[in-house]
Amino acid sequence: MSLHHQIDFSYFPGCSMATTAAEANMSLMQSAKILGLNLIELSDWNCCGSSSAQTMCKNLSLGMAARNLSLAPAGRPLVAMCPRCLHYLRHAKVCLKKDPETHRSLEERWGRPINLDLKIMHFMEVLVRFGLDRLKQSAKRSLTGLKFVPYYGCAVFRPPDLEKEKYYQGEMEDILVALGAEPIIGAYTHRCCGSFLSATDPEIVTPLVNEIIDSAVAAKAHCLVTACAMCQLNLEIRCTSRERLPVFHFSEVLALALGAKDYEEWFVRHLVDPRPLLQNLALVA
């Protein structure tokens, strides 16, 4: 990849990031922008599949899925940046190589073909791809003493189908390791947030998110980063603990180190302010 040739690919934002999560969304847009990376946007996508949806109808869930593949043109890869939304386009994948008849019913329905060739990425395998060394070359600001806790959830681990499938497990730390910042180990980086639990029955969830927060307090962390825009709401919104740290958005981050200006439109959105301590570090004015 180059920086100086854009590059296109379909993107699937998903509801949080065009919802709840705008902020990540608009710092993942000015990253990628930034980077030459043009995500153009799938034109008239609907829900993944994800939550009610896969409980209430696996069919709901699949076909959900599937009409979202129906829209992303060949020729570029496809990119998400919600765990869950990347399991489900990719789950719905494998499921229709497996049943051809579920395959050409779906194109019926929907009146499109559907390409299972199609290449489902998450945005962190695509920095990876672009190279560590061009990004870092990208940057305008160090992200040097920022101590984080890359905290990935527990979407990173899918059942059997789905073993072959690249995930990004590690990626986080090697992306901000390469900017400057130092990933704190001994907290808890892959403990459930309780995920949807948090609408339905917020006393499981609560406890669970103290554990992760408190346990970034005991590593000596400035903060949490994660690219899940479900757990980064649980982990603010959940938390009762005495100490609370900020919760950054992966991109978030990201567009600070490649010089964004724009961030006071993200973090006033946040519930713990994270710009005292980018201000004390001297990242943000």
Contents of the next structure:
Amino acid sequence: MSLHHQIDFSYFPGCSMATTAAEANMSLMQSAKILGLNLIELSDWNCCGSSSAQTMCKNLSLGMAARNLSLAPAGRPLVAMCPRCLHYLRHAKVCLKKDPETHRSLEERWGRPINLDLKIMHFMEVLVRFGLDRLKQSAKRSLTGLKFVPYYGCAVFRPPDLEKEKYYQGEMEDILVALGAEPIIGAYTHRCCGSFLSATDPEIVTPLVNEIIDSAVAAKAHCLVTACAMCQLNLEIRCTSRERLPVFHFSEVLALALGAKDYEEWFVRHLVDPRPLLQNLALVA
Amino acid sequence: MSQTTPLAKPAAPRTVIEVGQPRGFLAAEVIEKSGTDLNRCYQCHACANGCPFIRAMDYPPNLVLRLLQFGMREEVLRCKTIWICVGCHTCSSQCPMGIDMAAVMDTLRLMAVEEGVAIAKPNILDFHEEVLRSLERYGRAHKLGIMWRYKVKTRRWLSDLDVGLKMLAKRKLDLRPSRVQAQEEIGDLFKCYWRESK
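The form predicted together with its partner chain is what I need now, so please give it after the form predicted alone.
Following is the full complex, with the preceding chain placed first.
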């Protein structure tokens, strides 16, 4: 149980966290629970729209993201872990602010208010803002010796519309360094993972992913830690390099440091087994 | 996939540039639809230099803007670049003039589909349509269903079979979709979707 008083947040998991990256979701929920950050899943959430809706129909893209905003109860921030979902949710808010007519018509359509003052935050931002003291008090395993590449992919890039929004450049390092790990920054930390091209045109994505992994190997990292679940998947399934490295979800490393015990359940879902590395560092049994 | 560097050598060398529409006409249309003033571009190539996917493109992003300014509608709407772009916003973040390149690409893809031109990367359009079909039906993406239907459509059965099987073995592909309760709200959103999606 948590030692801390609970702070409530609405939580938007998104399709990846809910399915392909269930291990990211499990470890995130574990971490949040230990830290007393109460992530309450947004009731009946739908897909944020993703690149496909954005590609095919702007109204659809806006509508899908906006419906999620309409489901968020007042009085607590909306938290996302997937950078892309965060992006589309924030984008919808910016669009609706500029377009009161659409805002009104969507509210009428659903019979629910869409609160445009809603705070939309990434979980790392939540950690930095509300959780740093809690992190120190709750850390159970030191990450000392773990050399990681903080892999953001395209997560901190954004269109000019969103440039004034808060993003989390550097926060992954801040948090994991506080827990004892050592960041390796001489690798491709901000190179896009290939996104949906991984499904449609793997021959384009494989060389790019290999460059990213090779750069991490060359920088003598033990592993990569990703901010985004899709990046984690693409880096694992598209890498054909001879030397491969484990790729963690940020929340997995966090939960490990916080003493979570159900890590076996997450790690069996990895294509590159991270357990030998963690056993070497005596982080897991 | 072409391995030539688009910067050094455009896809098809041509000696005469035929200007299809009065200069500025097409650019104005795209500026209006995308809400981004692409005429601020001074061809510094920051977007092309940063783009991770440049090797798979037939025109670098800055050249797409130039073609728009020249009114070369067909060239732009039929190019691969607009489909290869995943909207990672690396270019938008690097552009010294604050041009939202991803919004331009979004606009051009839509125009290409609406105008019924030959799509340079039909498999990517197929993929997006399958994702949307899944979203329409469940409100959330059901990846196994999407990949299955995508395979049926593109008949690329054997490519990637190993990856698919690995993902299944690691239980990364759920057999059953997770779905939204308020289906009518989702269905309603798809009424604006321009294409018969059945």
